[in-house]
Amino acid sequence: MKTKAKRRLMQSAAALCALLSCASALMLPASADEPYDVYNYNYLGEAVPSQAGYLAERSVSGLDLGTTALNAPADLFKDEKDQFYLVDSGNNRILKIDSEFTEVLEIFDRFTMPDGSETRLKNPKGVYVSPDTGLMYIADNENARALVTNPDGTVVMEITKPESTVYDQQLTFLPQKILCDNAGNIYIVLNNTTKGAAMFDANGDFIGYYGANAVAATATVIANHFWNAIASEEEKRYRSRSTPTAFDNFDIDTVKGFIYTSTSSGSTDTDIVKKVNPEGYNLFSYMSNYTWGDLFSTWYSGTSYKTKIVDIDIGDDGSINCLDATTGRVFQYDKEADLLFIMGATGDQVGAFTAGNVAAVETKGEGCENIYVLDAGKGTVTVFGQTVFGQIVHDATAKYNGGYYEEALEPWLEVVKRDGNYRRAYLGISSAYYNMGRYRESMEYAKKADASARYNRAFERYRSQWLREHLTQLLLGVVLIIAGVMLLKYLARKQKNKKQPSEPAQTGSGT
């Protein structure tokens, strides 16, 4: 008998350790064979596990391209024929590589100059093919140049330090990161001026600076601005004087000609990124309090950290790609400026990178469907590729961001059964109740996700709503009361003149 138990009981352990083990696969997360924690934040601004939007499929070398090995890479673009243009900047060269980044299509470390002579690259810093001219431009730091070629790598165009006053000639011209608008105007990032990027027309003409960050208005910037302004001119000879930090990598929306640029310099968070319209105003400048890349510093680590956005890129479908150069992260926001996911971290295996190291990052897709991380202390890009969750997402951003709330609806509930935690999902399903004049269930998931304003609002229209469908029975509500009272106050009366007595009959006196 107690043999019989004993087995019984180790038999209901076993079983109870099986339950356990599955109980505790089940909670992990999806991206278990990532190098690193997913997550998100929720309405508390608390890190939480979520949903993979991206997993690492692949690293590529230069030896898996096909050539040498990458030396020192500094930039990675793809043009609209989804084919990459890899800067090897150690190397001094630029890789054309094929839309599947499987192998190298043409390498330009050589050109021919519009006099016939030949001329190479020396430590290239950026690269960028234009949709609408066609042409290349490149970004040659210590030759002080920038080139413009056709496709074939024949030179159409020099721009060197320009012959202005508003240029300081004291300054060398070290371009570092290159862009062409629509109109033909070419933007070049300098690594040694904060008045923004140097802006030259069509023909390389020097037309002067263009999206300057702004001094950010701390408490020491301010108290200068006082003394400055009531100082002598001797004393403010002696007194230090507050400059912007410098944009050090911008990406143009080449659809509507935005030019975002990202910060990853200075003490301040002011404009670490930016959209700037043609006339050079941040279309941003109203988040002053808005937070790009982790919310808390010391989250991941333990360690305070800063973040270090030092490239940009903006997807064919509108979203925000910044690459985070402390941790390795990319996080991706939707035209919106809102988050919808954080990948990558610091380490050697794929999907994580060199710390410090990391270089340019760049999408492809429609939907944004693959990630590319340039990993300048590896060698490598490392290919990340939309999972099902991620695809769902994009198309429920897509359709809410285009103003189809109601077509948003079922991808949004579908977020929400994958991931529980992912509050973007309840604000999409909020709006979505909302505009289909559901208020009653827009104000459960606006209380789900906290949304304390999108809540008021659809409480107002959910008792306008209450009270025009509820009118009749309210007035004839009020009518049957009024009516009750009246009533009560006769029947009071009547009762009232019962209960008095009769005044005595008067009788007359005889004579």
Given for the second form:
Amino acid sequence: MKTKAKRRLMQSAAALCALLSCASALMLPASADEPYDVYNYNYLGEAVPSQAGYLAERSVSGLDLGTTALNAPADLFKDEKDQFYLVDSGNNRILKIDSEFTEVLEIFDRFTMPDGSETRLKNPKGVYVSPDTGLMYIADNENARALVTNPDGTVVMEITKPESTVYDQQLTFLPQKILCDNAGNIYIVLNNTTKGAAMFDANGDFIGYYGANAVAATATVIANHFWNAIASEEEKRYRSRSTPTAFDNFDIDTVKGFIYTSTSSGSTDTDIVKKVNPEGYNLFSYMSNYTWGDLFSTWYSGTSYKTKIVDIDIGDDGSINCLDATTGRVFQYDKEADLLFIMGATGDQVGAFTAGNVAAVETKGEGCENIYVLDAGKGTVTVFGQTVFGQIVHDATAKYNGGYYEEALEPWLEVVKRDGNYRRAYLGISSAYYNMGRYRESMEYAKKADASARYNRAFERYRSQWLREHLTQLLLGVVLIIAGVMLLKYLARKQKNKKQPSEPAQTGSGT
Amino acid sequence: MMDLTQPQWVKHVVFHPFEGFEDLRWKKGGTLKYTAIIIFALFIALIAIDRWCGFQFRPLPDAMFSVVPYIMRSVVYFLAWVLGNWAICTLLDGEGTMKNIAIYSSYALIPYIAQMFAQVILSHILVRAEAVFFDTVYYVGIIWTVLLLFNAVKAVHQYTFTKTVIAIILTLFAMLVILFLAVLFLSLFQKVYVFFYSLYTEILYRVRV
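Next, report the structure of the form predicted together with its partner chain; the form predicted alone has already been given.
Every component of the complex follows; first up is the chain already shown.
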């Protein structure tokens, strides 16, 4: 009898345990799979916990792709057909990979020159494939040249050090990154000049430099400018000059034709990311000192960790993806440079990278469904996939940035349901209600987003709406108040008049 | 003539900037109770203008609130003014007692406080483009208060115009000195406190060991 009861007790306890463990497994947040805490920034610039927009799905090595291991890969590029080109610098080759990122389609390690001879790459650093012509552009770093080749590997053009007087002949010509625009102009990032990217026309003739960074307006620079203005030519030669930092990576938005540059130098905060139009003018100059990446650098046991953006990628939806080498994080911005998601970390797990050794970021899909991060230290490519939350945010952002505020309302409401910390959603909802004429709600959500100017706009409309509806009552009220005041004054005067002269009369009437 | 109750005195003084304080002095009106109320209202008004404005005008997030600066800007500044003015004017043959200086000065602050509350109310009705109304209200309040304060000092000490100007300028200097000394004393007391506290803990450790 006693043992039976005991057994039953044991059984029920075991069942309870199982139930509890089940429940706790179900209750775990989705981000628990990540080797890092997912965060985003609120309007005060504080890091707050957030839902993950992307999850690391797998990491792909050279062996997984059906070839030998990668050796210090330097660049990753995705062409119009969603096929990838991976620059395997240490092995002096370029791999063409299928769109699912599972196998190597082609290995480019030797090319045929126009005169029929064979040539090999030496530590190539960058690759670009033109969407219009299908030509492949290769920054062949240690051969001091850039190659333009057909898809079959025959070289069309070889660009070497220009002999123009504009190009300082004492400088070497070591191409780092390369791309070409819709007009066929070729841009090459060199590592030894601050004047910008070297620009060549479609025939390979040197045109000049393109898109240099601005000099940060520090006190020293301003003082220098002043002294230079009053110095003689002789003195000027000995004065130090203010030079900007050089950008070291770029990407082109093939649809719009803008070139986005990124600067990894830790010594400046100016022009970290630029959006340059074909004229060379920086469209992001109004936010020249915008903090890209982490808003604050952290100080930990003697070392300062500051965001260092080593690669930039423009997604098919216009999103700006920046890769931070310091923390191994990808910062995804929409095309208006508002932060969408942060993913990645440093470490050994899938979704974490070698500190200071990530090389390239690439995205795929209409709504940036996948993000690829190339880790040069591990020799792997990590594939991130979009979560449902990420999908909704991208959907809402695309509609919102396109001006379809009312259409964006539903996805934004869904975003708020899933992550109450996501500030942009409140802004989106506020804008949607404003366009729908529901100013009261618009004000409420603007308040939640702490957007004072937006609140002001909605309040102005709400006020005129309220005045229009309540004009009659308002006028009536004013008239009533005036009448009341006049009546009171009249009564007071009457009483006063009665009091003073009628004092003797009062006694008379009393009798 | 002029047998006014205390609230009527407040009204009389505020609306008669030039002879109001002379009347107040002549009839020995005014009470410290109202001074306390007015300074408290000043404290509330300072908070209100930072916190209770319509959201379209509020730049300060709620997360950053500390009551200390508001106490500083109301009570401490007022006390420094009264103390400084009393110290200076005693030397300059002023006739005012400390109590009267406190009463008269506080009555003079009423338009300034009213101006702040008016701004708070207006901020719920106006939009940003109409912010110029705030400036109007603000300048009216400030000028009125300056006028009242000047005449308050003039009446309480029975000064001439020039002597009042000199007294006010010197009072402002005196305020600076007082505040400087206050900060000095505070940090000194802090150090003394820390010293005795560490002494205490040290003794405690010795006793245990």
